[in-house]
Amino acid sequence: MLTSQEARALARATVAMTAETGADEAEALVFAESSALTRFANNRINQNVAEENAQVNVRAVVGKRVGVATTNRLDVASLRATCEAAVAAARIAPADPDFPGLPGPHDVALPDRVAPATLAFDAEARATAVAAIIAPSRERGLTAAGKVRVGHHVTAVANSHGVNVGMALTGAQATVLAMGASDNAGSGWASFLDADASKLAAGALGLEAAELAVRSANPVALDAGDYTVVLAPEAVADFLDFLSYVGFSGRAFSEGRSFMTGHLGEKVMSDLITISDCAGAPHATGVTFDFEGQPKPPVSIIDRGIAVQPVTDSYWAAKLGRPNTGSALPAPNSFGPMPLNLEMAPGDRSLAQLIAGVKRGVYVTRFHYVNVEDPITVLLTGMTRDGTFMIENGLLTRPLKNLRFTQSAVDALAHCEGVTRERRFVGTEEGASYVPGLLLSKFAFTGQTA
């Protein structure tokens, strides 16, 4: 496993090698990872895997032409062949007159985001955690499935203009799906994500999923229609991910595919909705620079319901005449820039208080199989899963059969009437959202699923 300093040195050496092979400008991006995963199903461990890898992405620039090549062989001959391949690709690529050149260096804060407890979370610790997660399901006659994963990641970027950054971090993730055996049995879900594996309360995680599964047994049908809903953080994260995917990118904004195009400075959501990208926040889990080595300043995207700005990288910042928000993905990519440290501002209510404020509505634990029907309005369709309940007179009452929804995420957040103060990380080690629960006064369920 490369250290951060070794990854930076490798990136600099690769940049020098690329320049020697004829590139006008060069960039090297180094990823190194050591990860381990324990999967379980039917209340027992069924897989243990561990992986260690390192990869170098080379971006070569010849005039206004750009070529990229990648290798995970780190010997000099393989690296040189990769640099030559990147230059060769650049020479035959179409010229892009809008390419502004690679960016220059800027100061980047590099906080310590390596948790020793995660590095020490070995196979025995993962097995112990799995046993604790499974126990509540086994005691209730349910079966549990899921995973416990830990990872140590290093990212480094260098380019021929002096960019030279690198950072290490850790991540720990656990998920559990608890299920009954009968046709009308329920299912429940819970997840954990943090840099520090010592924060994993495995027994509580398993209990959360098992109790949801027991409570959601024998569900009843609900007619399609508009309902007030309370979304748990897992469900909110899905909406935020799709807003980011189709709406927050400077490329989508420039090409007229974003709900923000032509609406900057306008109110598009509820006053209660504030969305930002905050890689430098003390609670953040990712690296503090993007894949061009540029710093990630705090970026306000939606401020109290008002569309503020899309995110950019060096290319789309130059093309749009806007600041670079440090949101580059690894080259090449067809998505344009993307925020990877999204968070939604907290409110002042608890989840129980949100539910208590609903006379008749639906509680959603999480969504499943969500897809985009219309990117401009962020019209999504998908299904509820693993804990959907009727809310009547401020209480969770009957479990519901899973429902299909067809709903604009923008319009749903325009009808937000409550936000929890508690927030949770949802996602993966590579990209997670930090989200609260929400009360939405209007949400369209369009059908019943099995």
Second form
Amino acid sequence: MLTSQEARALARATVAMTAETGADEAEALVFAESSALTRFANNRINQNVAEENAQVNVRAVVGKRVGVATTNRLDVASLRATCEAAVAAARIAPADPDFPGLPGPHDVALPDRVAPATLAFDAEARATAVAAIIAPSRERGLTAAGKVRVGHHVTAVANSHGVNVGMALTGAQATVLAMGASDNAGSGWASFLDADASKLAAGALGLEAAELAVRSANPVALDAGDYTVVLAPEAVADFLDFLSYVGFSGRAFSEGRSFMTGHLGEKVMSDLITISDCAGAPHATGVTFDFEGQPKPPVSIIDRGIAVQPVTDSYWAAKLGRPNTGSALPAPNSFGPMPLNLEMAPGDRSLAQLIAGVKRGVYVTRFHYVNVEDPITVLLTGMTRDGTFMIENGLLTRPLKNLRFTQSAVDALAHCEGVTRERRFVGTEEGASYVPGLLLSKFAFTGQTA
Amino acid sequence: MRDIINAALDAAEVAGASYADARVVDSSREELRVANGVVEGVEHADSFGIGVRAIADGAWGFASSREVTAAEAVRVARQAVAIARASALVAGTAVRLAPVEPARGTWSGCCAIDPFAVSLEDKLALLLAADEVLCLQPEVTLTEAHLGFYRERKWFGSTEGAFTEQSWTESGAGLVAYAVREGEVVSRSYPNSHGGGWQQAGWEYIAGLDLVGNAPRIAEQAAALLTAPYVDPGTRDIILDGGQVSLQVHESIGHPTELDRVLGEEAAFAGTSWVKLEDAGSLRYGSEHVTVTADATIPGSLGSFGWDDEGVPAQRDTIVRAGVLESFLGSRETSPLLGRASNGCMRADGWNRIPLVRMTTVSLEPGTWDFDDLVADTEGGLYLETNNSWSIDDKRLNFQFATEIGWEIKDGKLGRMVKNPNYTGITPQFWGACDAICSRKHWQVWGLPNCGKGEPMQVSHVAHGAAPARFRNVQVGVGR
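Which structure goes with the form predicted together with its partner chain, now that we have seen the form predicted on its own?
To see the whole picture, the full complex is given below, headed by that same chain.
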């Protein structure tokens, strides 16, 4: 496993090699990973894997022509061949008159996001955690499935203008699905994500899922229609991620494919909704620079319901005449820039208070297999799973069969009437959303699992 | 490579493995993308490494590394055995593998013209020419044209004496025309959406697609979609084109008949299945017109190989026969639960991933209808073409799909164009409502290079043979 310093040195050396090969400008991106994942199902470990990898991405620029090559062979001959492949690709590509050149260096804060306990969380520790997660399900006659994953990641970026950054981070993740055996059995879900594996309360996580599974047994049907919903954070994260995927990119904004196109400064959501990208926050996961080595300042995207700005990288910042928000993905990519450290601002209520405020509605633990039907309105369809309940007179009552929704995410957040204080990280350590629970007064369910 | 693999296998046995296999994978990928006349990306990527899978104390372990040396292979093998021993701390019944004759030999896929040997200039010239044609349509303000090539060479050995070497090349291409106006964006793709068309083939496949010749049609259709109406909500008879049928097969027949899903092994991520192990031989999955096969021997299909990643030879199996479930997609560990040998569906996404139960070429067998006759036989309904979005529940029962384009059918004739039509259904009811499938003349294998499954995520290259098919009384226009 490369250290951060070694990865930075490798990135610089690759940049020099690319310049020697004939590039006018050069960028090298180094990723190194040591990770392990223990998977369990049917109350036993069924898959258990470990991986050591490192990869170098080379971006070569000749005039305004760009080529990229990638390899995980780190011997000098292979690296040189990769640099030559990037330069050869650049030489052949027609010039892009809008290419602004690679960006220059800026100060980047590089906080320590490595937890020693995560580095030490070996196969035996993961097995012990799995046993603790499974126990509450086994005691209740349920089966548990999920994972315990630990990762150590290093990312470094250098370019021929002096960009030279690198950072290591760790991540620990656990998920658990508890479920009964019969057709009418329920299922429950819980998840954990942190840089520090020692914070994993495995037994409590397993208990949360098991109790939800017991409570969601014998679900009943619900007619399709518009309902008030309370979304737990895991469900909110799906909506936020799809908003980002199709709506927050400066590219989608420029091309007229974003709900924000033509609406900056306008109110597009409830004034309870504030969304930002905050890689530098003390609680954030992930690296604090983007894949061009640029700093990631706090970026306000939606402020109290008002569309503020899309995110950019060096290319789309120049093209749009806007500041670079440090949201570059590895080149080349067809998405354009993307925020990887999204946060939704907290409210002043508890989840119980949100539920207490609903006379008749639906509580959703999480969604499954969400997809986009219309990018402009962020019209999404997907299913609920692992704990869907009727809310009646402020209380969770009957469990419901899984419901299909067909709902615009923008419109759903325009009908937000409550936000929880508590927020949770959902995703991976390299790109997690930090989200509260929400009360939405209008949400379209259009079908149900038979 | 044999020495390195043997070093790993020997080390695993010395460390106490009752079984081990090792794979070395050397892959290369090339991608070229043009958007709106600008070259957006020219990229080449290589990946090389070794993965060792071991059973010790009755449980599985796997470790992998990008360093392919004998010394590292030994380290990785020992790590895999140590991980297996940790798995055994929370184990169920000891892992048993169905017997298989140790595989030995070599296999290579179809490829007439090596696409990696075709110059980047020629590739970009093709993309720019097709893109230029798309841009001629005034309403089309965004365009995409891409080419992709993938090459893999793989060595596999096991402690049972297997040793194989396989190699193949995949080629893919696609065009997308977007028409955008205030508050609306519509798209048309060729030859398919979500990555275009793919085959296990060389440059000859790209040349045969005629990207430039097809560009005017999709650009015109994208423009026309801007002013086309949405489908009125209701229940209609629908005819799906082969591409959409292939995705319908993928999501609502392929995935739910994967034995690991059926057994709950994928429950926490991708989900389980509405189908149960004991349903084989009795479950009515669809109408008598519905026969589905899994075939890893079709030349040129993304789902073809010589041996799967457990060394089981490629084969053809019938999954659904005349509407009745007959078999599942299995592995050496899962198929014995049916009292059967593995039908060879274990595949891994590279050296750093374990094999999982994956689709091969899972196909809806052709019927007898000519497409024009099928339309003429449909009094009223919709013809839907090219997938736009897809979603299905965790048991693979409740689905909702949308296509890019559709046409109303009135009195047996295609009529008015409709935009982004969607439809929803429940799997056995939907396949039970299939009353006509077009003939082999209209049947083709659709490559699908982006099937996600597993944790860590694996992306598999699979395929589906499909022809247009008709389904009665389907709910359309959901949420519009």
